[in-house]
Structure formats: structure tokens, C-alpha cells
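Take a look at this one chain, the form predicted alone, written out in C-alpha cells.
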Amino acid sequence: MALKLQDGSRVGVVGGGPAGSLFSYFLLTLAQRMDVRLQVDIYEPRDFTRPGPGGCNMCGGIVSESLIQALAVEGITLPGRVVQRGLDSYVLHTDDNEVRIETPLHEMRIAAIHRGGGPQGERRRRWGGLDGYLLGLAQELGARVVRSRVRDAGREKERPTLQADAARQAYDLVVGATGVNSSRWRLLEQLGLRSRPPRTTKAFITEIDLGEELISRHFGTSIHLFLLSVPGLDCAAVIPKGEFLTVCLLGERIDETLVQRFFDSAAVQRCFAALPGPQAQACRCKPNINVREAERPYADRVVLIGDCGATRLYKDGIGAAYRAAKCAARTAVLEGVSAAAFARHYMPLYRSIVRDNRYGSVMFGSLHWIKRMGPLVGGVLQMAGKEQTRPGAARDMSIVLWDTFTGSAPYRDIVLRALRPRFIRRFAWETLTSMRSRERGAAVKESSDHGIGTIGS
């Protein structure tokens, strides 16, 4: 017999982050249009609305110019209290230079967002969270959040169950939407799925407290980004929001040595030396992240999403969770609850970000390569910078990096606009001519050390 959801149909979601948010969202509006009434039970221990600890998601906090507007499209418009900065350009930096980088194309803006209530020592809680803001959407279409803790799970006639607290609750369809924690995985095995979890890495975040005033003169509208010849460490960025500085490195050996050669850098010293004093961190964590997919995201009533399932890698991994929700949603209320309804609905989607995923590794694989090649790097910057400074130059190396940092692009379109004929010939020519400035530069230092070869001698 077919599992389909009816009349009076209750849905139990782990997790009111973006992903479980905003699958309750599409579930409810899309029910409510087939004539079809849900009960749909959220379970989120945290307040999104504190700030510190008990109300974050631990996340870098970007939202990128089309999932701003593809939420849009669904009727979700972020307000200003959501958004602490609008974005428009990065600079990158390096061990020994840096260039800005503008968006290559006046749509493609970027936002900085806090995901829950702020960094602990927030005072005047002037702004919002996405995860609240999200969380509170579903509710107003009649879904219930509970404020406890999923500690048991298990089946009772087919239907899986949920316990929080005492009591302990069946469901017609249960939804995966937590993080990369163990123990939650080992809830899920509970509720009959079969699958090899995600693999994850170590991620480092700290909020720097410094006012809104120091973060608009010395930051403005700018992500900083790092691509530095720290071993470990693949990429890093310093965000400006509010009035705090989010702070975020992504690599495979994240370690206190590692964070703290990051901060010693020369690059990091000067992009932090106009600020006065010493910079106190107001919190910092170390979450996990998902670097490799669950094998299979799906049992008989049960389905994953968000980080427990597949996600971008490193990056936007909100704009994952939209899609994801949306069409697992879609699936749940058109197609049935069934693994095999999910297996042919819901998971060529699921594939599709797997795959890019791939495309991704080559690209950060690259990226992990050419900063440990100094000529290559200054190949990149050398390219990036003509770009910004000559009018009507082809931007090609632009839009890559500002893709590949943002999100924005599929990361498979990134990798065969990297692969063109164009861009390999240019990405040569300024390699070249960057060797050969800096041996030019290192053959006058020589002559000026030993006092030769200067005008007049």
C-alpha cells in the first residue's frame, strides 16, 4: 500500500534550523492548497532569539544575491532587521599582497546575516536572526515548536516515534534536519535508516566585538578573505556585521596552533593593524561540518535534509537547505512518504548537489594548490587586479573567484569557465609576467644590498 500523507497527517521535524524551518514551510503551504490538514511538530531546544550559545547555529553567516532572491520568489522577503550588511566586494589576501575584488555584476551582492540572537556580549540587540525569522514563518502557518530535546526514537507499527522528554509521539513522516552531531545520527539508525553518515571536518568561528563605527571605517562592505600558506588551513574570512566581526577557517586539521598562526600572520596583522588595541573574542566554536554526503538519505517514512544529508561544501549551504526542504516537501505531500517515493523524487535532486560537490572538491583541491605555488598566486592576484583597474576588461578570473567565495554559481559552471581556453592562456601570460616582475624585483634588491648598480654610483 501506498504511504501518503492525509487529513490529520503529523509530521515530526528534528531541527528548526533553515532546513527544518523551511521544509515545515513549503509542507504546510503546499498542503494547505491540496485541501490537506497537517500537524506538524518542530523539535528545537534552542531560542534563536538569545544571543551567545543558547540561541546559535554555529555558521559563517552568508546569504548570497540569489537565494535572496529565489526565497523572494516563495514569498519570503529577509527583512532589514535580518541583514546586518549588505555586501559588495572581497578582498583577498594573501601571504605578501592582496586585491579587491567588486562584484562582477550589479546583482550579484551578498548579505551578512547572524543565525541566531548575536554573539554572546551583544548589547543592544538591535538585530535578528534567519533562524528565527525562518522558525517564526512556520509557525504562523500552524506549525508547534517544541522546546525539548529528541532523546529517543524508534517504530511502533510502522510509524516511526519520537521521545522528548516523557512522552513519546508517532508520526506518519519524520524529517532529519539537524546538524552532524553523533548522537543524532545514531537517532536516525533508530528510526530504520541505513546508511553511512556524513564525514566532517573542523571548522573554527569567533565573533570580534568591535562597534559599528570601527567595523564601517576600517571593513566597510568587504569580505577579507585569506588564502595563506598555513598548512591546514584551506581558506579563511573575516566578515564584518554590525558591530561584530565574524571570523571563520575552514580546513582538515583545525587546532589551536593552527588559529593561532592564522591571527600571527603578516597578512592578518595587516589587515588588523590600523585597529586600536588588542581585539577581544566576545565567543568562539568549533563545529563540524559536512564534507561528504550520507549515503542514503532516506528510509520508509523518513527522509534527510540540510546537514545531516547533503550540503554545499563550505559554502552556502543555506541556499542547499532551501532546495533540499522545497523539494522533499514536494515529494511528502505530491508523491507519497515512502523510501520509494523519495528514492525517485527526492533524490535526483539530492544527487545533483552531490555531484556539484565533486566539482567543488576540485575546486578548493585547486585553490589548496596554487596558494602553496607563490608564482601562482600571483598569477591569480595579478589577473583579478587588471580586471578591477581596466575599463571594459573581460572579468574572468573575477567571477570565479567571487563564485567560488560566495556560492553563487554551481560549482561545476566554475570549473569549466576555469577550464576555457581564454582563461587557461590569460591565467599563463600573468603567471609569467608576475615571475618575472618579482625576479626583477629580487635581482634590484640584490644590487641595492651591495650597493651597485644604482644611478649616479
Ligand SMILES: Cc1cc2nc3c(=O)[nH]c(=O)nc-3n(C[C@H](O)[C@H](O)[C@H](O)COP(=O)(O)OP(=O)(O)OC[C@H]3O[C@@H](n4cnc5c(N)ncnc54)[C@H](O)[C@@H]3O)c2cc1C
The other form holds:
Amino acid sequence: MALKLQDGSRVGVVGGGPAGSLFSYFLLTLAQRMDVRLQVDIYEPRDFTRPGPGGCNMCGGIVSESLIQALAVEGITLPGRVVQRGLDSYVLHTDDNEVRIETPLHEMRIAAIHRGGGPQGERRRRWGGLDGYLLGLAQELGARVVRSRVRDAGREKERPTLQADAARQAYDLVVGATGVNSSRWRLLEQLGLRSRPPRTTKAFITEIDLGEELISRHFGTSIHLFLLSVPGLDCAAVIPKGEFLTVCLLGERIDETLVQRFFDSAAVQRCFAALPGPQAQACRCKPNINVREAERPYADRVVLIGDCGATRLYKDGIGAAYRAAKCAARTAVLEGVSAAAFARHYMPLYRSIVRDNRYGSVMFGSLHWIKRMGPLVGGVLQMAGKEQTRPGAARDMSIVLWDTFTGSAPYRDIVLRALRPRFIRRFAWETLTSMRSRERGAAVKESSDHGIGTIGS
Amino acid sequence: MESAPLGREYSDGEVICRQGEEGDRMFVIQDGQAEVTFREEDAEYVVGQLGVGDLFGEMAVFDKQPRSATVRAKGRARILTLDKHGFLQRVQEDPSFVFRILQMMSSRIRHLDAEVARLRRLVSERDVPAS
Ligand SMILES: Cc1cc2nc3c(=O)[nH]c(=O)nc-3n(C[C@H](O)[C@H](O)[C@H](O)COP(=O)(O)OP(=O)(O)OC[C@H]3O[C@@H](n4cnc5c(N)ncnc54)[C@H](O)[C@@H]3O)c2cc1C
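Let's see the other form, the form predicted together with the named molecule, since the form predicted alone is already up.
Then the entire complex follows, led off by the chain already shown.
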């Protein structure tokens, strides 16, 4: 029997993070276009207007430029109360140097947001979080928000069921959008998913309360990225927002010692040197991050989207949630809700995210390796730093760095770009010359003198 | 609604895209308004007004022709640029991505139809000799 959504069909969405809300938004938009009336329940216990961890789906809070553009085409314009700062550049810090990389358009195309009501101690309550805004969009289209956690799931005849506080509800489609931070995999198994769960690792986030003026003066509209030789630390980012700086550390084993080592490193000390006094950390958390996908994200009348399925390795997780949510919604409305429909129409996108992450792993692996080799880091910085002094010249390194850190391009494109003979030749040359001038003791100063790079070829 | 600090700010009257120029980007208004004008011979006619969320510059992306009209900021406006490459990649992955643009273009065609009909009526009224 073909499993299709029809007039009056009921859809249960577990989780009202970006994946669940965007799924509901696109499902209802498409269903309206097809003249099908659906009843959508989104289960979400968090109150996204609350400051602190209770109202927050812990993340760095960067909305990538590709997602900003895609949402604009979809008719979703993020309002000022959600976007706390528009960002237009990156500053890459290494142990002893830094380089700034800007977009050729000099346009704010990256958004810094809070996910919920902001960190604990949020003084001015003028900000709203991204998750609350997206959930509101789904509600405007008619989705009903059930403010409870789903505790139990199952199957009743052919239909999946969900149980929160009240009676068990049966649905024609259940969408798992639980992320990897607040639900056990068993809940999704109860829906009939028999597959390997996603693998996660711990990350670390803290919010530093500096106030808007200091942040604007010292951090401007740039994300600060740190590639340091601190063992166990893959990458760290300092993201300026309205009143707070978000500091976000990624790596395989993040613990207190590693966090302290990061704050004590010369690069961080340099970056924070001009700030008055010790900075108060307003909010801290150690969220899980998905580093390997769930194996089979669908069954009859069930589909997983967002972090509890597959996401983009380390970057643009919200963008990946958007793509998966929309693809699953399209499949459900236009193709049906059977396992076969999801296998045929949802899995190609899912697999493309997973495949691209393989390139991502290679890329982050190489970055790891480069980080350990001082001369190579010197080559990266010198190449990017020089690119801006020659107007019209190729911006190979700047583009690779921009795409790597903004999450704007597929990892595959970045790897292929970095494997071009011209790139390798130039990189080798810059590494050699930076080694030579380092020996002469002058190198570091030179590349920081022209440390402003602009991307674009 | 307070506007998001995204895109680039244009001052009153500043040209965002100019009729006749090559262009492969689209634009979305984040905040403020813009005015669309069409130049014919020596005269310039206002042919449309755009507001927050409106997208323009899409014709040059689809038909690869020069810009069909000039768009200027009306008052201070914030405009976000959309890359053609990223847009086409999204369309390849998700054809329904163009729905909203199609919807917008069809409402512009409706508006044009009504305008053509109005002008025809004006011309025919003028051509009827006074009795
Ligand atoms: C340290 C870190 C930094 C990151 N930085 C960025 C970044 O800068 N930019 C970016 O794009 N991505 C970033 N990400 C990734 C991003 O956070 C995720 O990809 C994104 O949140 C996924 O959205 P989601 O809706 O799938 O899951 P979530 O955002 O986790 O939302 C899941 C929701 O489901 C709800 N839920 C869970 N279980 C139940 C239940 N049983 N019943 C009812 N509701 C339930 C939760 O309350 C939650 O609201 C980062 C991640 C980490 C860990």
C-alpha cells in the first residue's frame, strides 16, 4: 500500500530546534500549495525565551553565508532582534601570528545569533533567539507546539505513536529532530529504527560578558579563529555578538585543562590583551557534537532529520538541518512517507552530506597535521597575507580558508581546490620562503604587516 | 521590526544595479525600500517599488541578458547580495527552491498585464475621434 499524507493526516515532530521547525515550516508551505490540510504537532519542552542553558540549544551561533542567502530566497529574513551582529570577515590566529580574511563584497553575510534567550545574565532583553523565531514561523503556518518532552514512543498497528505528558498520540508520520543533546537513541529505536546511532564527541562553549561597546571596539565584525599547537584542540572560535563573546572549542577530548591551556595560550592572550581586567564567563556548557551519522534514518512513517541523523562535520550544522528538513518535507508531501519513498528521495541528500564529511575528515586531518608543522602554518599565513597585496591576483589560499571556516562550500570543493597543482606549488613556495625569512628572524612581522586578505579570484 | 545588520547599506538614491549592465547576482532587501526605473531614450520612468524581503535582479541570472532596469535605494536601505553559483547549486539539489521566485515573477506579470491593459485603453480612448 502506498503510504501518503492526505487531507487531515497527522504529523508529530519530536524537537523544535532548527531541524524540527524548518521541517514543519516547509511541510506546511508545500502542503498548502498542494491543497492538502495537515495537522502538525511539534513537541518541544524548551522555552526559547529563557536566558541560560534551559532555553538554549548550545552552539557557536554562526549562521553561514550560504544559509543566510538560501533563507532569503525562501522568504525568511532574519529580523534584527535575532541577528546580534552581522559578520564580514575572519581573523585566523596561530601561535605567533594572525591574518584577516575578508569577502570581496565587504558585505555582512554571516549572522551571529543566540539560539535561545541569550546567556545567563543577559542584561538587555532586546534579543530573541534563532530557535524561538523559527518555531514561531512554523506556528504562524498552523503548527501546534506541545510544550512537553516525548518520553516514550512506539507503534500502534501501522502507525507510530508518541507519548509526552498526556495520552499517547498516533501519527501518520513521525519526524525525529531531537538533536544529540537531550534524548536517548532508544526513543528513536522504539519508532522502529534499527540502525547504528550517531557518534558524538564533547565540545565546549562559554559566553564572556563584555558589553556591546568593548566587543565592537576589539572584535568588530570578525570571527576570530585559532589554530594552535594545543594538543587535543582541533579548532577554536571567538564569535562577537551583541553583549557577549562566544568562545567555542572543538576537539576530540575537551576538558578543563585543555580549556585553561587555550585561554593561557600566547595567541589568546594577545587577542584579549587590550581588554580591561579578567573577563567573567557568564555561561558555560559542554554540548555533544555529531561526528558520524546515524546509519539508516528512516522507516515506514518515520524519518530523522538534523543532528540526530547526519550533519555537516564541525561547520554549518544549522545549514545541514535546513537542507535535510526541506528534503524530508518535500518527500513527505510529494512522494509519500513509506520507507521506500524516504530511501529513494531523502537518502540521496543524506548520503551526499555523509560523503562530503569524508572529505571534511581528510581536510580537518590535514589541518591537524599542518598545525603541528610550524613551517607549514607559516606558509598558510604568508600565502593568504600576500594575496591582498596583489590586486587581481589569484586568491587561492584565502578562498580555501574562507570556505573551510565559514562552512560555505562543500568540503569536496575545498579539497579539490587545495589539490590543484598551482595551489600546491604556491603553498610549497610560500612555506619555503617563510622558513627562510623566519631563519632571518624577520618573517613573522612581515606577514602580519600585510595581514589583511580578501577572498575572490 | 528592527532590521538585521546584514548585507550592505545604501544611501538614498544610490544605484544597486543599473539597466544595461552585465550582472550575475540577485539582491534581497533586508531593510528599507528601493525604486525600479526604466530608461527609454532620454526619459526615465518609475516602474516599481520594492520593500523588505523583495528579491530582484533575478532576470539577469535566468536569461543572461543585461540588467533590464535600474534599482536605487529609496531612503537608506540594506541589501543582501545573492551569489548565482550558490543559487544554481541549491536549485540543482532542490528544484522547489525556485517556487518563491516563480511566485514573485508571476505576480509581477499579473501586474504588467493589468498595466498593459490600462495603457491600451488609454491609447484607444485617445484614438477615438471626438464626436
Ligand atoms: C559546540 C558546537 C558549536 C556549534 N556551532 C555551530 C555554528 O556556529 N553554526 C551552525 O550552523 N551550527 C553549529 N553547531 C551545530 C548545530 O548546533 C546543530 O547542527 C543544530 O543545532 C542542529 O539542529 P537540530 O534541530 O537537529 O538539533 P537541536 O538544535 O539540538 O534541537 C533539538 C531539539 O529537540 C528537542 N528535544 C530533544 N529530545 C526531545 C524529546 N524527547 N521530546 C521533545 N523535544 C525534544 C530539544 O529540546 C531541542 O530543542 C554547533 C554545535 C556544537 C556542539
